[in-house]
Amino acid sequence: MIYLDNASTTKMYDEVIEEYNNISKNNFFNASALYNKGLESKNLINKSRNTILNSLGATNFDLVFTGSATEANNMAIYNFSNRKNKNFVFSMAEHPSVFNVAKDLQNKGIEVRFAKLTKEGVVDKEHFKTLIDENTCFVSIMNVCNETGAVNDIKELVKIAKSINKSLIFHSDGVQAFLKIPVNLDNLGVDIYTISSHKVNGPKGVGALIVRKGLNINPYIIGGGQENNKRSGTENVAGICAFGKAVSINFLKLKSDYDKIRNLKKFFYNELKNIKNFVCYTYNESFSPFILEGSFLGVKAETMLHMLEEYGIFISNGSACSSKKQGNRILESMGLNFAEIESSVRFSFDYDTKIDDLKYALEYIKKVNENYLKITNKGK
């Protein structure tokens, strides 16, 4: 199997299955009980919580676990919801998590406004400037691009944003960005960021809100009073744990094999791009090296997802949480057309892709899309 579809969900390492089991066994008890085992568990959940923490250079922030990184956006959306005349600012480019609350916001009365993105997906700073005010209450601006990669100057966007309103509040969803790119959130100047486990080799169902020491945030989930009173329910204690093992196992790759993976991409990419009817709109020095798209054009990219799956190649046409819809509302921000759209695909990379698995790969790549290309007439 070779398995290029890891910016949807990454394969959990062996140490980190292992971890995970051996917590499930032995450390299971609630880690709001009194006795000793229960505050065993709570001390395991605060190591993984400074892990974690540690990993991002967060030193004047606090850390939430949450079911999900989904969870995590909803929750800081709407914390800030209730300001009366107030506007929310967001990006053309958010994650469904995030761009369907902004969504919901603006059918619930609120103003919400989007800002455009350039031809090379990033989000427009001139245009961006012009959507803040005084009355902006709170921005949402991605690190990385789920679908191409793209990365965001956030420290430059919380620059411009706070110089016209300083008391806003700037979340960015961090998911694409935590470790796959160098994040030290003392800089970057954001209020609350979100990351995500399953994406960087740990287990579904944990993710994590960051947020700035001092910022009040409201229990979305109110209960028990877990999580300092922040997000009540029992905590998963394995699943955090499992968490904190794989960002401690990919925070030190990311210093070791960042070039590795850059150099992956750009070997398959240089290869792609021999293709005659392949277009691609996301290859930049500057995007995350862990995604990379692109259009075979004349080409279905569901046909040819389904196409490669038979071969055990599994690639995605764009973001898994979205590709079931029509239509693609990033790419056509950034001037797509309809048949750039309908046949682009997307590949995304993990620390244990090997050279190997992509020569193979782009065997079945070229085969694929000639044979339809000739079954179609396409290829005259």
Contents of the next structure:
Amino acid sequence: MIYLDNASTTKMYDEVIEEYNNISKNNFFNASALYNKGLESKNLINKSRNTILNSLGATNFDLVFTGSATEANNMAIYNFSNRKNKNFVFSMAEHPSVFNVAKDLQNKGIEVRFAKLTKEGVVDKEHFKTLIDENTCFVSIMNVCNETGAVNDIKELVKIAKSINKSLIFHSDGVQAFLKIPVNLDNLGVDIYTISSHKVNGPKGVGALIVRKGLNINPYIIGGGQENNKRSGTENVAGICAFGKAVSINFLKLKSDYDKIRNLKKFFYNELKNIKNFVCYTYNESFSPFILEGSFLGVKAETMLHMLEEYGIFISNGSACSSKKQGNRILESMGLNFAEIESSVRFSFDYDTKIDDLKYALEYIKKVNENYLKITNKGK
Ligand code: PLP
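Alternative state: the form predicted together with ligand PLP, after the form predicted alone:
Full complex below, order starting with the chain above.
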């Protein structure tokens, strides 16, 4: 199997599975229990919390574990949704766990503004600037786009936004940036940041909201007061510890293997660009090295996906979360035409992706693409 859909989810490392099993077996105790074993579980959670904060250079932040990044994004946005006569600013590229919350706010009569994208898929800074005013209370701009790999200059966007209104809250969805590109939260200037475990070789069902110290966030899920009263529900100790394990492994890989991934993507792109009906709008050094999106003109994305599946190659047509939706607001906002959009596929890599995987994938991509064009007579 050649798995090139790592932006939708990643495979857990063996060490991570071992950690999960070990904690499930030996530290299954409720982290709120008063006896020593409960305290041990709580300490394990805190160890994982510190590992994650350290990996993000986040000395000035607290971390709340949640059940997913979707929950964390919802929690961040809805925390500020009861402010009167205020507006919210998002980008057109946000993941549905942000974008659909923005739409929900809009349906409730709250003023919501969407920043346009440039043709390279990042937030258009000039347009963004015009959206911020003294009534903007919350801004959410993703760090790296899950579909295109476009990397927003969050530090600059925070600077622009806060120079117009220093009281606004700046949130960034960091799910596709965390451990994929260098991120230092103390430096970035954001107030709130979201991450997810299963995108970094950890288990599913664990995410986190990382909040600047001193910023008061109310719980989104109310109950027994776990997670410092910020997120109730018995803690997923094994999941959280396995997440911590995955982070410690990938933190080292970010330092040692970052260039390797960049070179892999470059190799892949250089081969793909020789295919005459392939167009790529997500290749240059500014994009995440983990994602490459492009179109095989004349071959519908879903058709390409299933043809490759026959050979054990797994890719995506845009992001997995939106794959059932018609149209594509992100690519449309980048100015792509219908033919490009309907044939757009995403390849996404992992630290474990090997050059031989890519060579194998390329062989079959070329084969199925040519065959399809021949059969449908589009190759002429
Ligand atoms: N944000 C981005 C950018 C994502 O890519 C995803 C997952 O696809 C999410 C949020 C949601 O993460 P989770 O699956 O942990 O809810």
